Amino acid sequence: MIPLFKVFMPEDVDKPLLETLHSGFIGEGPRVLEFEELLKKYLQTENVLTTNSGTSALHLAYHMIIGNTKLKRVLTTPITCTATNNPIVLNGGKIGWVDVDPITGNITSQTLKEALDYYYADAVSIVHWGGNPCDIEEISNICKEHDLKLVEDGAHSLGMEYKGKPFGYYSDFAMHSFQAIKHITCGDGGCLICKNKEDYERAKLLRWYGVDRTIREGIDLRCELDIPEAGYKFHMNDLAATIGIKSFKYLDEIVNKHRDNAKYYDSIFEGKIKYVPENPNGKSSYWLYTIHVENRDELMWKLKEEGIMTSKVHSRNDTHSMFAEFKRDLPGVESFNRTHLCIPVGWWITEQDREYIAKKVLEYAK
């Protein structure tokens, strides 16, 4: 079976991982700090903190947006993992669904404007489906006009580019995921990028019970410290960070392989199979390569019989019972969800693999 996803684990991680494992320090320590410095350089900001998952990073962002009011509404997409939207309701917020482009699966400036005619809102959360950027600048301008906080869920998007700006440049909060099957992994993990220093400092406290871990001298294990705001146990550990450090140097190579495979599919499918086009203002990280076919479920089974794994990966969130109170008509979501299918595009796909995959898609797709 040609897999849709595969864990990338560098061979040279074994020695440093064993060193960390037997160092006597496997919690949040020097390797976490080292990994954060890599991320700060890559993302061109000092306001980056690691977490134990991308979901935890989003939870921190929504916590800081929603606060204690329990009445605030976040406009968000249902075309995503439920991890994007669960933290909204877990923080007591309300969801306002925004429709998506029926081909890209992304929120657009137009669908956001339509949602703002329908809802009062406090924040907007966008997902770049498969790592293909939304029109972030336009969406950011709308958020500024309406005094809305903007959150970017970049679970698919490590290595994505948009108008030459680093990821998170346009938003108040942004998240990357280092979960097992992402471009690079820490085993599991994530990071939160904050626009301003105050949010960054607050998030650093919130990720570890609300305690200031930078205070180390003159007290008994911080027992005397006052905790002004209840926090979580969302920090990354040194084992995860060690994997992230060693994997990070392969990021460009991995993303380039995804892009090369995607461009091959584009060239073969042009005029024959409808596929998600890359945003002309950016570069997709192509964590997913998505096509649209009328016989999606049949095609999935046909390709499985031919030894090719495919999946929708994520289905619409708004039909889940836990979100029932927020239901509304979303024609773009309905169309995307009915026809979309993701085919293998990752770094492990050989030229022979992609030729075979494309041939079989063309053979069975309708």
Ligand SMILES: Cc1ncc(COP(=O)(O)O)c(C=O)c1O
Contents of the next structure:
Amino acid sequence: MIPLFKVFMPEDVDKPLLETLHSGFIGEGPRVLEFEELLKKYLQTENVLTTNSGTSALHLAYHMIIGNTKLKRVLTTPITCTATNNPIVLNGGKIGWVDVDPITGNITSQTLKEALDYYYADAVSIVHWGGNPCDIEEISNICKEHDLKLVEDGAHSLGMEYKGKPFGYYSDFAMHSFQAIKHITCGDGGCLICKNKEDYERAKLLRWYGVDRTIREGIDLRCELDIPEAGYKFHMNDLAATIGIKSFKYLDEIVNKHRDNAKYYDSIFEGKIKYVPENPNGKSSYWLYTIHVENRDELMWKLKEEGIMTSKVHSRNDTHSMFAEFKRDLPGVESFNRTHLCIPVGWWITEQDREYIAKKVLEYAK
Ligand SMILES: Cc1ncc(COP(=O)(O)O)c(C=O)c1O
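Would you mind giving the form predicted together with the named molecule, to go alongside the form predicted alone above?
Now the complete complex, all chains and molecules, led by this one.
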């Protein structure tokens, strides 16, 4: 079976991981700091915090935006993992669904404006489906006009490019995920990128019970400092960070392989199969390669019989009982969700694999 996802674990991680394992420091220690320094350089900001998952990073952002007031509403997409939206309701917020483009699955400035005619809101959450950038600048301008916080869920988007700016440049909060099957993994892990220094400093406290962990001369750090606000236990540990550090140097290579495979599919499918086009203002990280077909479920099973793993990966999550009170008609979501299918595109797909996959898709797609 050609897998849809594969864990990237470089061989040269074994030695440093063993070293960390026996170093006497396996909690949040020097490796976490080192990984954060790497991320700061890559994301061109000092305001980056690692977390134990991407979901935790979003939870911190919504803790700061919503603050459990039970009055705030976040406009968001249902075409995503439920992890995008759970932290909104878990922080006491309300959801306002925004429709998506029926082909890209992304929120657009038009669908956002339509949602703003429908709802009063405090924040907007966007997801770049498969790593293909939304029109972030336009969306960010709308957010500024309406005094809305912008949160970018970049769980699919490590390595994505948009208008030459680093990820998170246009938003108040942004997140990446280093979960098992992402471009690079820490086993599990994530990071939060904050626009403001004050949010970063607050998130840093919230990440570990609310305690300031700065080492100070003469202070017994767990016991003597005041905790201004109750926090979580969301920090990354040194084992996860060691994997992240070692894997990070392969990021460009990995993303380039995803892109190369995607461009091959584009060239074969052009005029024959509808596929998600890359945003011309950026470069997709192609964590997913998504096609649209009328016989999606049949195609999925036919491809499985031919040894090719495919999936919807995420289906609309506005239909879950937990979100029932927020339901409304979303024609773009309906259309995307009826026809979308993700085919293997990652670094493990060889030229021979992709030729075989494209041939079988063309054979069975309707
Ligand atoms: C779009 C999206 N957002 C958020 C998450 C959650 O990230 P994590 O698994 O790192 O908590 C995922 C899945 O991993 C995702 O696909």
